[in-house]
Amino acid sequence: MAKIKTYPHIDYKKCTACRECITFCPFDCLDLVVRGKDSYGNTYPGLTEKGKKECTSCGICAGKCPIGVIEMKEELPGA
């Protein structure tokens, strides 16, 4: 049975921009990105273009996250 391709999808109401995220994805698919910008200038983690196509869904970045605002979810963020 193949395996559903899940994405990281964060809560940037509850996110820190802590980079955690970020620096334990091995496949390198999360920087700061302006998606998540806030009205501060904040930028927070999310998918780089690269990453939308080489995520593996491994949840690396979900488990690390210090707070628990990433979800794994089956659709692209954004979409």
The other form holds:
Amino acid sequence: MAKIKTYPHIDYKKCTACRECITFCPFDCLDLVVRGKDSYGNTYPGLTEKGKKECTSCGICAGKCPIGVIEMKEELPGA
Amino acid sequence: MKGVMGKILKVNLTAREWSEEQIDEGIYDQFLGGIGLATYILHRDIQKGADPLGPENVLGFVPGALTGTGSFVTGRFLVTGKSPLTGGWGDSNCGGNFSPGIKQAGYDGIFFYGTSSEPVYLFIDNKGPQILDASEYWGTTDAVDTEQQLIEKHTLRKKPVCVTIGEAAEKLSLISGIVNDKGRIAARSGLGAVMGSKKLKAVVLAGSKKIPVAKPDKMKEISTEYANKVRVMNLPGFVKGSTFPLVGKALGLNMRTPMNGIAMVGIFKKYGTIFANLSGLNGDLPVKNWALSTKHFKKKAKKTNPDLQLKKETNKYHCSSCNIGCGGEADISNIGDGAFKTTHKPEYETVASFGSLLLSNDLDGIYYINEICNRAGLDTISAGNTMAYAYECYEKGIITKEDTGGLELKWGQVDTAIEVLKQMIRREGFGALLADGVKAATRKIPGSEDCAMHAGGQEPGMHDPRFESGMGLHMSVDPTPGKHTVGAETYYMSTAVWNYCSWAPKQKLESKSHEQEATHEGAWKNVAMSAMKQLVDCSGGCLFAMLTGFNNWRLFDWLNAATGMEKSGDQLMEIGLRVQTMRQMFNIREGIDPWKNKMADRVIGRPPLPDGPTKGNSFDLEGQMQLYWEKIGWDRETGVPTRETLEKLNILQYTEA
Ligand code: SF4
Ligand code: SF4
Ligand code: SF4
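May I ask for the structure of the form predicted together with the partner chain now, the form predicted on its own having been displayed?
So here's everything in the complex, that chain up top.
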């Protein structure tokens, strides 16, 4: 049976922009690409265009998030 | 022990070889990691009397024991070695994104021995280390561009992280540092020159090794609690840049109070360190080479309102694992000759050292200088102090236009400073006299000693001991003198360290008049301050997180959860004391007299300022140093750690020459 592909979905209400998920993705699929809605001007991580194609669904980012706000889901995360 | 990788990498640049060394559990138990591990390795591997710029010096890059383990604000690294600036123990704590890369490469430290004959860089991926040719970057490419190019070159599966040096370090400036993430610098202690002397242009890391964690669920629980606290701490809308002189006044009241450090987070998230541009008008901000009170900068300071800096900010910046994010990135394409597109938001330290210290409020000029220093890898604190020294020498006629090559060094003029700075970096013309900081300059400019502000050879950070005597004590008593990051009373009161450490005095609501005197309680606080700061530097932590309080930023609990140790607060603080004593022993071994690390008289109020908020202030520095030494277990007359202390801390075997 083919392995089901999943992608990281970040809960931006809780994400702290700490970059740990970016640091530990072994395939460089995440970067600061999501402009935040906070008043500070933070940018938040998300799958890059390359990441959308190359994410291996390994889930390391989700495991490394210090507060567990990354959920692996089958659909690609929206913009 | 979990949390750490269990080994270090040793690179011999002379022989172009590398080897790995397994580190015994017992060493981690005693030294944890980060700076602690470095004190053990450098004591062992640097021979007594080694030339800091010779092959005998060892340059170490160490992440913290907590780096990459799921805690927050613990992604910093330290660069360590014998300092060519002070001749003693050198370390520099740095943010950016490099630290976790060391662990992902498989190591708790990368140590460089020997000297390469040609420029090289170290590259590590999952296949292992390689020493590669860097001649195309040496002498041609600044620190920021080199980083960019090496990252592009080595991006295969994973984008690497990278530290580099710029022109200042290549030319062995004793006030040069080591750069990562486009301008976060390990700036202090002159360790850039050590890297330059080894002909090591860069270290590029692209590993993806797993970092073992003892109790991941516990880590997550503590981190979630901290994240929740930081998330809801925001400044009320009425707090603007122009409010900070008032905040400064409150801090300047004759009062100490235990405060919940989390209250600081709102300021750090919005402004970062630049709130102090204006809060420092309470007397904390040094003016005109430390000669005037802040009264003389009050009007000018308006143009350094932190809101003006926020206007230039395009994006917030977070060091690795940081949920606070006090940094920023700024568009500077319209500034000066437009040579640079962006820069990191200049920190308060830079705004002060090239602002009030030169009687200037030219914010644009400071942004430009910031980027010049980042690219050349120059410490803005030391460079600013050195510039102010030169301006004063010029004002006093100790140097003239003949010496400066026709340049007029007039207070308030930043354009001239930019020209001199460029010369300093290139080691050309007048700038060559200043390229190694104030102490070295006094040897070339006779009669200028009174204009040179330093402690033990290192220029002071931008917090005035006449405002806060604890700052002056720590700048004088720490084995890396002159730093503003190693301790202060104002820091202490928000740490809540007394909840973790039985002998750390609880901060009471009290007047602070007595701080000018040497008191037993004050000395215990100062010792606890040093111990906790060293513990933070063993962990990869950030001073600003420490200021949010250990009851919020639960370092002690994270350390146990990440490593699997079950150490009490007192046991962890003992590691801090051990590390502090190891650093001091390094200085003793190198023949440094601890009394000689005393901060320059002017900076500590001798004579006192005649006006302004700190009018008349000076303090009993010698008495405070002696009591600190007594409490920490160093000889109260000489500052040399006693044999009893070395035995008690179980480090006699490492420190015997
Ligand atoms: S699932 Fe794996 S490959 Fe995909 S973004 Fe997360 S860490 Fe990267
Ligand atoms: S690791 Fe988690 S909290 Fe940190 S940036 Fe990624 S998603 Fe956000
Ligand atoms: S608080 Fe600021 S300096 Fe400290 S780690 Fe976070 S971004 Fe870096």
